[in-house]
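In the form predicted on its own, a lone chain appears below as structure tokens.
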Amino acid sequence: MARIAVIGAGMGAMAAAARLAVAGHRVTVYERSETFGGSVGRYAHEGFAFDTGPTLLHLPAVYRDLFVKTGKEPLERCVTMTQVDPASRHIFADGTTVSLPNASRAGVVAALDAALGGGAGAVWGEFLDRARDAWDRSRRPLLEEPLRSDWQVLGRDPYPALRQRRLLRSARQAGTVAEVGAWELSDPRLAALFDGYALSYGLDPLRAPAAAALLPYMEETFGSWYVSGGIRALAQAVYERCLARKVEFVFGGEVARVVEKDGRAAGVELLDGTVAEAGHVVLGARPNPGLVPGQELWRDGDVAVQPGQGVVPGRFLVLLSLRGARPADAVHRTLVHPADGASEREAVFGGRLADRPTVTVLRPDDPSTRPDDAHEAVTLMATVAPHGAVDWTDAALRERCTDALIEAASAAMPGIRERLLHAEVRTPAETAADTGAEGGSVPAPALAGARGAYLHPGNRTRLPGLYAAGGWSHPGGGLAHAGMSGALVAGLIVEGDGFRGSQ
């Protein structure tokens, strides 16, 4: 039985804990706010409540396998999973409106041909095919094993793209996000809703592999689920379970450097210079410069240690608070697209505002997210550009964005302004104090393609005995990709270098 400590108490890091101390190690957790849970926070005020991180859970079979793994009460007994359905709704520039099912590939199909016509359900299908040749061929190497040293077979796009013939050029197959839509989707609208998957996500469609098709294959495949009291009660269930298992927790406790002792890492030094030995280290959050002093975690032979889109994006949220019940037919979640998503990339990955962003309005139908039947809690969220890029301390801005996204959800609820009770606005700069993310930047999931420079750094460090989990470490940002970079940092820890991903 070895001491372990873990650094940060998000997603990834807790679900390291939980199963290192199911295997019989001593784990400790220093966490440098006063809670945990990283990015899955909550904020409420009056009677409201709202998620300040990811709202919605998909691929819930990584959290079913830790609870499963840890203890005798299943997932489902510790919290209270729905699917959405439907899954979400488009408003598209030109007024047109379709509702995507929850996990049914026909159902989406069919209403995409009612909606958009001209075979356009037939197109998205045979494009979901195709991503899911991607996701077959990726899968294993890409989330469910740590990443290889031979990493660079994963730089090859899978994404069986197909052969365009331009006029008076050789054929070519797209190579991003943004080529896909144009050649294959046909209809600007497919390809606006191709783009909202991968901004959804932080990624640039002009820079983005064909790979991260993936992406609206999962959500369609597996399905989108809403936690009851919302995402923070699937961080508490986590907690909890880490608790019944032993596991210890020091709040306010922020970490300045790893110890190092004979070559490998032999624990943490807090900031007021209380010092933790311990057998290995996981690192649960994005490590600063100086954690390891006199050491380079990973070099570029490793792995592209930098996301290959240069600018990794944050979220700007309102968290309204609205006089008048939420009505039967609401929609859990719309998106609404603006007419020029050119102009919104350039803004996000170029360090500006946009004018007419991609706004998501999530709409719960959950009685705890507010003071009774007669009022609502709505969220509205768009991908911005991080703070620093950005001043997002600057109130003007803010309040210029604020606008903007209440704007575009008018589209989706008419007299949105008329019924506001509340605004409460968060940005990266609140994202960056609370979590520590530089920036406020919010990762996305790894990527196959581009050469390697979707992927992140792998789970070993160059420290023995130094581990890392959570969305900045392989296999990525995600609520479910962070789920398995604990299952992977715990595997290796437990099984040592032989460990090969789950089976």
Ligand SMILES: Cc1cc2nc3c(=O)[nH]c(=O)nc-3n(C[C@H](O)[C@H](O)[C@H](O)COP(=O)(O)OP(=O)(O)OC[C@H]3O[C@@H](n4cnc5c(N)ncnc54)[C@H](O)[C@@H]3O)c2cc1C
Given for the second form:
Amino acid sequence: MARIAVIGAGMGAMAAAARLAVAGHRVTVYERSETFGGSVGRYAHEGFAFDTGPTLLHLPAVYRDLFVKTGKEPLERCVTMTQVDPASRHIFADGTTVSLPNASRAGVVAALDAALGGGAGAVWGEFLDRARDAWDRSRRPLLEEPLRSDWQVLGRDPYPALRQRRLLRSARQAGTVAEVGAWELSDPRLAALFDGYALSYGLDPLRAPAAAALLPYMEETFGSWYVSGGIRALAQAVYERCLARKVEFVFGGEVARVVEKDGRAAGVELLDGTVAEAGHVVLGARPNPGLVPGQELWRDGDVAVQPGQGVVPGRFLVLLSLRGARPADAVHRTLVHPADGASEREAVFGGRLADRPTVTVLRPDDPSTRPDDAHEAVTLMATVAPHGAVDWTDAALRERCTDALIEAASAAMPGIRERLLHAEVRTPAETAADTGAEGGSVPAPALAGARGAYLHPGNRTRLPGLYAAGGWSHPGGGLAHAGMSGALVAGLIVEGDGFRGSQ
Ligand SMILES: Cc1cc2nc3c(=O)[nH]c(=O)nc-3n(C[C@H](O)[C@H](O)[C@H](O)COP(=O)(O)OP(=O)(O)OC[C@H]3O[C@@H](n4cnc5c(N)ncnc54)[C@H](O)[C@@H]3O)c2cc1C
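And the form predicted in complex with the ligand, for comparison with the form predicted on its own?
The next block holds the full complex; its first chain is the one shown before.
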């Protein structure tokens, strides 16, 4: 039995903590804020309540596995999860609207055929077949195993792009999301659909590898799940599972540095100078340069932090308290696509404000989000440039962006302005405060391809005894991926460096 210090109480860190405690270790989580969950927060105002981070879960198997491996009560007994159906509605710039059913390939194909015509359903269905290959080839050796030392083999894109015949003899194959859209999906609305998936994970469609196709595959195959009480209820359940396994939490416990002794991690030092000794340390937050004095956690040869993405974007949220009931036929999630996706991409990844962003409108059918049935809580979300590139504390800028989101959302909810009681705005500046991540950036899931530029640093660091979990390490960001990182770190500590992922 070893003492283990975990830095941060985000989802990846808590997933690691619960598993390590079950393996018999004494685990203490040091969290700089006064609560658990990190990005997975909740904002409540006069009877309305909103998630301030992710709002849907797409790979529940990761958390089911965590609950099975750490106790008797399965996940479904700890939280109420329902599949959102339709999974999403899309409003394209030309006014076309389509609702995609949840976890039904045939249903999605039929819906696209009916709404877009021209065999669009079959084109998307064939794309998803290729996306399934990308998923199958990514599960191992990318997602379910620690990052291999010869990670360069993951530089090849697992998406089997179609060979496009050209006039001259040479053939070309799509290498990026945008190229898949232009060369394989043909219909600009299907291309906008794929772009929208990539952007919602913080990926630039112009540069992200075609392997990002596994993201729509994942969502459309394993479903979109809503947790009653919001994703915060999932974080609460993971926290309670940690407590049940005797994990200790020190809130208000910001770690200033990792203590090093005889060339290995030997504990943590808090801001107030308190030192806690530990046999292993798990870093569950974005590493900052001073955390391990004089030590590089990873070197170039170990995969740098998201080198493929110069700008790692964040999210802009408008939390709307509305008068008037939620209509029974309201769709949970609607994406309103812009006319000019290219200029949105240029703005977000060029570090500027987009005039007309892709906006996700979220209308959960959950009484716990509203004071009564004569009111509705609605969240608007867009992917935006991080704080620093844009000054998200500038009141005029916040207002302009809020207005752009509400304007776009009007296509999904006509009359939204007239129903408005209160609008709370959350920008990357607030995310930075919640997570400690510079700029309030939100890490994207790791992807193979692009010569490894979309991989994340491995869970082992250069300092023996120091491991990394959560969205900034392998296999990247997002609820599901962070949960996987927790399993990998626990495996490496419990089973040692030979651990190759659970079967
Ligand atoms: C607005 C928003 C929307 C998102 N939308 C989605 C989505 O739709 N789908 C999806 O899958 N994912 C989404 N994500 C990402 C997802 O929430 C995270 O990737 C996931 O929760 C994993 O987080 P993490 O484990 O990396 O920890 P984080 O959430 O980053 O938390 C890190 C924790 O560490 C603490 N900490 C930092 N430094 C220290 C220190 N020195 N000492 C002590 N504690 C410290 C922080 O206070 C924080 O609690 C979203 C995130 C945000 C912010």
